[in-house]
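To begin, one chain is listed below as structure tokens, in the form predicted alone.
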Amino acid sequence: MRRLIRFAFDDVRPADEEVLTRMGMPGDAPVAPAVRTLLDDALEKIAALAEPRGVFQSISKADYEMVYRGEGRNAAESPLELIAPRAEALALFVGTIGENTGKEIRTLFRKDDPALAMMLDAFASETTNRVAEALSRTFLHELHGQISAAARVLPYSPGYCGWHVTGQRALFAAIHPHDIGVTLQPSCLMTPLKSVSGVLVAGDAAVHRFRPQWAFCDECRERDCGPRMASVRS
């Protein structure tokens, strides 16, 4: 099954806590003009450029095994050698929310605006963060009948959690993502930037469950992995 997805921008847009928390302030605190108008200005430009769409392809497990492993360059043990076994179902993703918004970034900054620029990069990670849960969302809907009710989706992505980055080639490799317009670099980096790849894992609350006790989690900036679990308790 393979499967190539356009979002609406209402279907991946991010709520304004999000975005804010994404720019390092409290999301329920309470939001001053100026920073209203920069969150509504860049609400305006994202939502008029952004052009959110994917494509995922299920894989088996043995062949994921080959994506994961990649390189070699993995970490010694990692959440996803034992997240994947017990998987019911596994497809390699790709999405991007487009050049656009990028090119837009780009452009506020050669402006001397770099409060309003960056406001719009933090939306428009959020937004990309937003199609990576779409896909999940899809994935499960296209399994529906296939696996247990009890069963939920989450993304995994190279870079995180022990998998190295360079588990991007393996995965490009595997799912080609030409036809949304994704493309690799040399260094890994995807093009449109604002852009997310990985595995989907579809299992019940329990197959998603680990303790954050890796020696990588120290270097982890994101921190989200609590969230991500209690997402998906049933």
The other form holds:
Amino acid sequence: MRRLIRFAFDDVRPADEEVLTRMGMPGDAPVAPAVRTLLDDALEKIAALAEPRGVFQSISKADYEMVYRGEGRNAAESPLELIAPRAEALALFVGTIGENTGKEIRTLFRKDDPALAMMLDAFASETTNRVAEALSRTFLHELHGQISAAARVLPYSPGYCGWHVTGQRALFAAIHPHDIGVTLQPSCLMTPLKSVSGVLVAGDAAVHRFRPQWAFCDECRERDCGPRMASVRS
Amino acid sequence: MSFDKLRFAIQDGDAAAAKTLTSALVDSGSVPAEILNQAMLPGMSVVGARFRDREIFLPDVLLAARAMKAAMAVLEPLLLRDRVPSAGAIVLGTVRGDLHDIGKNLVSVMLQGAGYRVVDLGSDVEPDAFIDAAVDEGASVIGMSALLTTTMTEMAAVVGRIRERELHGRVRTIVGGAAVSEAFACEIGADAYASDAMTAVDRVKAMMAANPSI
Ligand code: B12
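Please supply the corresponding structure for the form predicted together with its partner chain (the preceding block corresponds to the form predicted alone).
Full assembly next; the chain just shown is listed first.
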């Protein structure tokens, strides 16, 4: 199964609070009128500029094992080695919001408007994460009837949780996301910058559960595995 | 007219007021260097301190930076005319193979807010281009940014080239970016690391104090 999906902005629009959190504001901090104006201006821009789209492609466990192995630089032990074999279905994915928002962010910086540039950047990053979530929902929907009713889909990405970022090369060789306009640079960076990649894993809450006590957890800047695991508990 | 109004306009992130007040101060005969040193830089300094104490947050800091820039647009030609030296020059860029520049741009905004002249080379910058720019611009500090572990290795190439070109000690390096750490900076022999833009300003200040120009 291979699906290419173009999303409406509203399907992937992050909540205001998520954008403000990405901007480093605590959830309970009052939002000053000037900051609210920035948020509204950034929303207007991203709604006009974002072209959210993604592709996913089913993959067998055996083939995924090869992709995961990549260039042999993964952590010696990692959660995906336990999660993937227990999955009910797997699909590789790449998602993006396109290049236009990034161009506008750079223009705003050049025009000496760092505040709006940064707000738009935070909006763009969160929207890109929502594209991965929307792809997860679509994959789950497509699997309806073929997997257990308790199964939930979560995206896992190279560069996180012990899956080395050089794993991007095997992933791109397997999925070829040219049709959504995402390319991989020799440095493993994707262009457009606001893109995400990885594997969609379908399984019940127990499949996605792990203790964040791996060697690499100390270096992780995200630490969002707890909320992610909680999100699939029904 | 007192400098306080301008200082408050910058602290409050009111760009329009900052611009008008700066023009009014200039028209009333205030010395440009004094406007900078007694109103604008202290304003940004208060903003930095409040941010550190978590009284205000990044959007507020960026609004203040926008106000600072608006005031600077009025003042800059006059500072040049009066040959007022900047606090120092720093070359900034995102390393070869990397295009993520938002973090670097933030560092640039904060350094300018602190009175430094920033020579921003953009992204995907070749190692020698950093060093050539430092030599040409008389900058004693090079700042490098990278997003991924696969691109941050380029920072080592720049540090290596500084040694090969026998500029070590005269040109210092500071590194940062999401995947970069203090340990990595140490490992490659960079002179400093900062995890965020505010800390970057402190580190650069310390480096410039020891070594203001090349
Ligand atoms: C938002 C985000 C994204 C967004 C946007 C990315 C972008 N470049 O625009 C999206 C969702 C698209 C994304 C995608 C990916 N991401 Co990401 N992402 C992040 C996140 C959460 C924040 C990065 C960010 O934009 N911060 C905001 C800016 C302003 O901060 P900054 O750039 O770090 O800059 C600050 C400091 O670092 C410092 N600084 C920066 N430069 C400099 C320079 C100097 C001289 C100094 C002194 C200081 C300094 O000051 C700045 C201001 O405070 C980080 C984790 C984290 N919390 O840092 C992961 C992170 C960078 N991502 C990571 C990864 C792996 C990826 C992907 C590869 C995942 C995937 N397979 O899809 C992709 C790659 C995208 C691509 N194009 O190739 C990893 C990288 C680890 C690694 N192994 O290299 C990180 C570190 C998460 C982790 N695992 O811990 N990502």
